[in-house]
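A lone chain, given as structure tokens: the form predicted on its own.
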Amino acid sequence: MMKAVITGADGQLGLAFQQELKRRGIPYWGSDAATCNITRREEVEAMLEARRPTVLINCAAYNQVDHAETDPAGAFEVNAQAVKILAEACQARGIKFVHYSTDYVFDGRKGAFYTEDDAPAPLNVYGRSKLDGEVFARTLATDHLVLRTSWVYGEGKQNFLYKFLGWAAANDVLRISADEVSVPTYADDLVAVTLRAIDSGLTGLYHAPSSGYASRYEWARYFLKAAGFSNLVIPVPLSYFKPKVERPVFSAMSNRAITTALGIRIPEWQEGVETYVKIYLEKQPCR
């Protein structure tokens, strides 16, 4: 019987895990910064000794890309050093360690889908901190599962679609970058893939985004149509917004390796958007 500890349980991915584990009747403990500071080894070890899980699912992350450039210490503390602590604590207790990484470990210059065999080349502090976390997870925890994903959205306010709702409510005309391409990934779909992988005893590094790919412009337009909005969305280059941090332009990842290993199909990103609209849109105050 699986018994899980979820770190970063108050984030959108953590919330999705809590809902699904509760639905399946799987015992779990949801931990946030208030109940366990994962950057402190003694707190992590005390939590694991008290809860004695079979798997630790690390949903905690410093994912503010712009802020990471001016706060590299903070980014590396959460995305790398905390992962080191978690991996070592899991290894010492025979606990499976599940950790999430990002398409931002790549520079976006390949011009095709990234696979697990491609060499990382992060462009910014956030990407470098996440890459360091990957290395710690893979080298320090024998029973590890590292899943790279991208553009995750679900219940909560820290995602592109929630922010986009606010912009759509306040503006008839919206400008969205059309040359920034990756894979929008619905949190509930990512949870389903993760739990299937855990059940199957899968270990290693895999890409687990939704299927397909889209620019932020395509994603935004599809979302607005599904949600019944009539705003005008104009495609513009990313440079229009004068970004402070360099980002990968085409960082879409292939999920073929994990779907083959598990014998599953991961839904297309459009399917995830439609489900998100049906389940969560009515909860949004700006609707």
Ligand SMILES: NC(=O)c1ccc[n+]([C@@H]2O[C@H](COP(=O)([O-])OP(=O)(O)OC[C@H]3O[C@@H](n4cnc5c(N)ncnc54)[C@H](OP(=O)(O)O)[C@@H]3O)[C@@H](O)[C@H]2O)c1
Second form
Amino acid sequence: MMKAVITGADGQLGLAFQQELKRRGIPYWGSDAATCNITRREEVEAMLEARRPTVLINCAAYNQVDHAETDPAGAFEVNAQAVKILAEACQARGIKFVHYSTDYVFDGRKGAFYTEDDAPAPLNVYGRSKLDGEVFARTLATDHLVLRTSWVYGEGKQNFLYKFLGWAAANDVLRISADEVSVPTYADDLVAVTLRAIDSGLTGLYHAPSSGYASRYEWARYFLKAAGFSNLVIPVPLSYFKPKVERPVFSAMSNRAITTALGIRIPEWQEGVETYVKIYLEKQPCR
Ligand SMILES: NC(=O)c1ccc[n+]([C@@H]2O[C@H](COP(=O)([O-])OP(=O)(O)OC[C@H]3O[C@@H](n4cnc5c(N)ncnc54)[C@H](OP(=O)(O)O)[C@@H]3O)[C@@H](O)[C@H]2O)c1
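Given the form predicted on its own above, what does the protein look like in the form predicted together with the ligand?
Up next: the whole complex, starting with the chain shown before.
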């Protein structure tokens, strides 16, 4: 019987896990930075001793790509050193270790979907810190599952859909980058594929974004229309915003390896957006 500990349980993915595990009646313990700071070995070990899970699902991360450039120590502490702590603690106790990484481990210059066989070449501090975390998870925990994902949105404190909504409420015309392409991934879909993979005993590194691909411009247009907004959305190059951090231009990953291994289909990104709008926006009375 599965018994889970979720670290970073109050983030987007963590909240989606809590909801689904509750719905399925699977026992779990959700911790946030206040109840278990994953950078502190003694807190991690005390929690695992107290909760004795069969699986640790690490949803905690330092995800602020821009801030990471000026705070590399902070990014590496959470995205790499803490993953080492978690992986070692799981290995010592025979706990399955589930961890998430990112399309930003790639430089975006391939010109095709990235597969698990492609060599990472991160362009920024965030990507480098996440890549180090992957390596710790894969080398230190025998029973590991590392899932790379991209452009995650769900319930939580921040994601691009919240940004789109804020911009749309304040401006008639929005300018969104059209030369940044990846896969918007609905947190609930990522939870479903993760739980299926755990049930199947899958181990290793896999790409698990939603299906398809989109530019940020296409994502914004599709989402705003589904959410009932009629703003004019104009495609612009990313350089229009004079970004301080380099990001991959085409980092869409293929989910074929994991869907084939599990015999499943992961919904297209547009289906995820529509479900998100139904669940999280249509029930808000004063929009
Ligand atoms: N969001 C994306 O677009 C995206 C893209 C690719 C990959 N991913 C990966 O997918 C996974 C889930 O991402 P997400 O979007 O759900 O992230 P999120 O919403 O930013 O949640 C991350 C959570 O981690 C917590 N956290 C940070 N430092 C911690 C620490 N030292 N100890 C314990 N908890 C800590 C945060 O708490 P506070 O808020 O209190 O700091 C937050 O609740 C992560 O591995 C992420 O790197 C995300």
